[in-house]
Protein chains: 2
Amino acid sequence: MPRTLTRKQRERQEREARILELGRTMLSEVGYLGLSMDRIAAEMEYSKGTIYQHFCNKEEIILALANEALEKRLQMFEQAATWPGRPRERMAAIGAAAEEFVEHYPQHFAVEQIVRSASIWEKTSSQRQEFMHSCESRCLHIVSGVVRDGLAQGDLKLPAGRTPEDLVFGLWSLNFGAYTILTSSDSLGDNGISDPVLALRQSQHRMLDGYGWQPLSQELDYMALMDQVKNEVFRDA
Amino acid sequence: MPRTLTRKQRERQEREARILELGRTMLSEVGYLGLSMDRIAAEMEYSKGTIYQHFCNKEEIILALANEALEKRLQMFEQAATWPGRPRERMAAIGAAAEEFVEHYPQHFAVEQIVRSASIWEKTSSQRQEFMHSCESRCLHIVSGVVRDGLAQGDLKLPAGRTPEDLVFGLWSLNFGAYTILTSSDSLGDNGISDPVLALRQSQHRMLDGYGWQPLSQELDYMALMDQVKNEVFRDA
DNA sequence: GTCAAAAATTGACGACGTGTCAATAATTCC
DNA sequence: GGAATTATTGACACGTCGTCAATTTTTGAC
């Protein structure tokens, strides 16, 4: 047989795509709660046991969506690092990619939040926690990179005993602050915050500028240059 | 009768005091998934039924507890804005208090990250939805008010149609998710981070460096300064 | 002090969820 | 064709939520 798969197999791997498939759309409409291995059986017109055939838990489940969405915004930022250009234009391509994942795939940053929320880490395989670290870290070190990058070129100094990852480890928090309050909270309008997504690319620029970077956002308009990289890298999607 | 409770409600209001306290403790030590009515009722010595006379179910308890936290929080960033000085080391003063919040109150500010992520907003009502409203909005009110006075005082000027709200939202998203991904990720040592909080309060101190907010940075020692704060201010805590 | 009305408390119950596993059905391969 | 292997099933034990009729306790009028 020159296949590397079996039909068999290959069914199965179908049929583990749809409990995926059924599971993000389950956890985006009825969150974490609502997800339930009874509901996934029933609508796979499976029974109970051969789910759990699959995942052993429903978290399992959750993680397992969770590592596909890392994984997704991992490739959205690699190829955001290869913008032509600055280091500090960048990273102005980066949080453009941020900023079109949590758009493009809600579902993923959702699952992203409910992981790092509810109690779910300690129920799951020690290989998807593997896997999982793995996608932050090298999520982490794109970034980073583009920093030292900035760093070799002197367009920027770090304050002293500060890392590039003490930077990230910032612009990091604020973005993933910022989206976890803009999809939780349906007040911020009321408060004089009318467009957070606009607040929150102003903070980013206006911490790298905080650090030095050149050419700084009085010299370069990054609002621009950010909507170009969306348009340009991410049209497709 | 010069009382204003008859012993009955002040027996009530104390065994909804220990409902809480429990909860709370629960919370902490198994999360949102561990705490039970069921398990409440048996360490309180109650039947079910009696604590439902209280809370007409889980989630109206934590977000009960959230409340508690946010006007802890609202108190301490009310005494910290009175710190004498310039409106920038004002925002320090502030910043100090956010820190020692989470660091002293960890449970309360686990409560947070709960209602924030899981869907118990809606099972809620709509009298302790208010209150939280009523409480996130009177603090952002106070750290726009001391932006405000640094405008005022001419010592930052903010982009063309930003509001001193949004330049809040970057530091409560900053805050927020620093403190979530802290708390949610024992890898960040292993990732170059080795001091988050020092970290977070570097990226802080950028970003209002980055609005060119007097005193800049490297003109005074913040760092030093929120040391001081929590330590005059905070110190009995 | 007595006792009926009102209020508080109880816990069995139905509905639903998880994860297991002996029984059953389907598939493989000789 | 049929024994061995593998896949699938769903009843089951257990746990949780929120309800509500039944029971106990408290109240206050006499």
Second form
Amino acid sequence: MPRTLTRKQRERQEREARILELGRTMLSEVGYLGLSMDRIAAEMEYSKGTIYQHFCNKEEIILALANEALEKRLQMFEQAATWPGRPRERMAAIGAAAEEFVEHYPQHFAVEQIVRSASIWEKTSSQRQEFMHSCESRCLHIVSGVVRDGLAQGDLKLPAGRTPEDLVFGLWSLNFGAYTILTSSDSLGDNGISDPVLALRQSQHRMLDGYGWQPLSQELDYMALMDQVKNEVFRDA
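Requested next: the structure of the form predicted on its own (the form predicted together with another copy of the chain having been shown above).
Excluded here are partners and other molecules; the one chain stands alone.
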């Protein structure tokens, strides 16, 4: 049975959740330089020492926020990977999950980008660093598992010397690069990119068509499938 928390433990959890909530808001409004332990303490009407009981510096707050993001994304990937269908359909479902994550949690994605800076990373605890690596690895394991299912079922055959992880890295690079641009640029429309999400979807499926992963995109409407996943699996996101 789960252990019942004491009142003091519940209050600590609630206080920590409030610190993270404020940290997320401040990052969004004033950025990394504007975020400070002093401002959080003043907003919460606590002493700065109380805030330091939870987090040793603001970088630790940022990494905790990034880990919240990765944990949420992991949950969404796990949901999407159970989509009924052939492996490539399940891969499309995971793509829909990645899309849904950025659309509904843009602040989470921005925080994840910030924490990857070496100047921030080196000031954080090994415990939270290891948690981030674990969530990231588990996400990649889910995706590479779908690739392996495609190989096992004969829907996919990789070129000699290529591994499932090579294919996954290609998809990851497309997604991360596209969403980095998407969440940081407001001039895409001015440069002729009217629907960047559709462009990303098409690029992903052309890549998988290039691998010969069945069913090919001319045989199955993956765009409609991804919309269906978003409406059915993540309707309440």
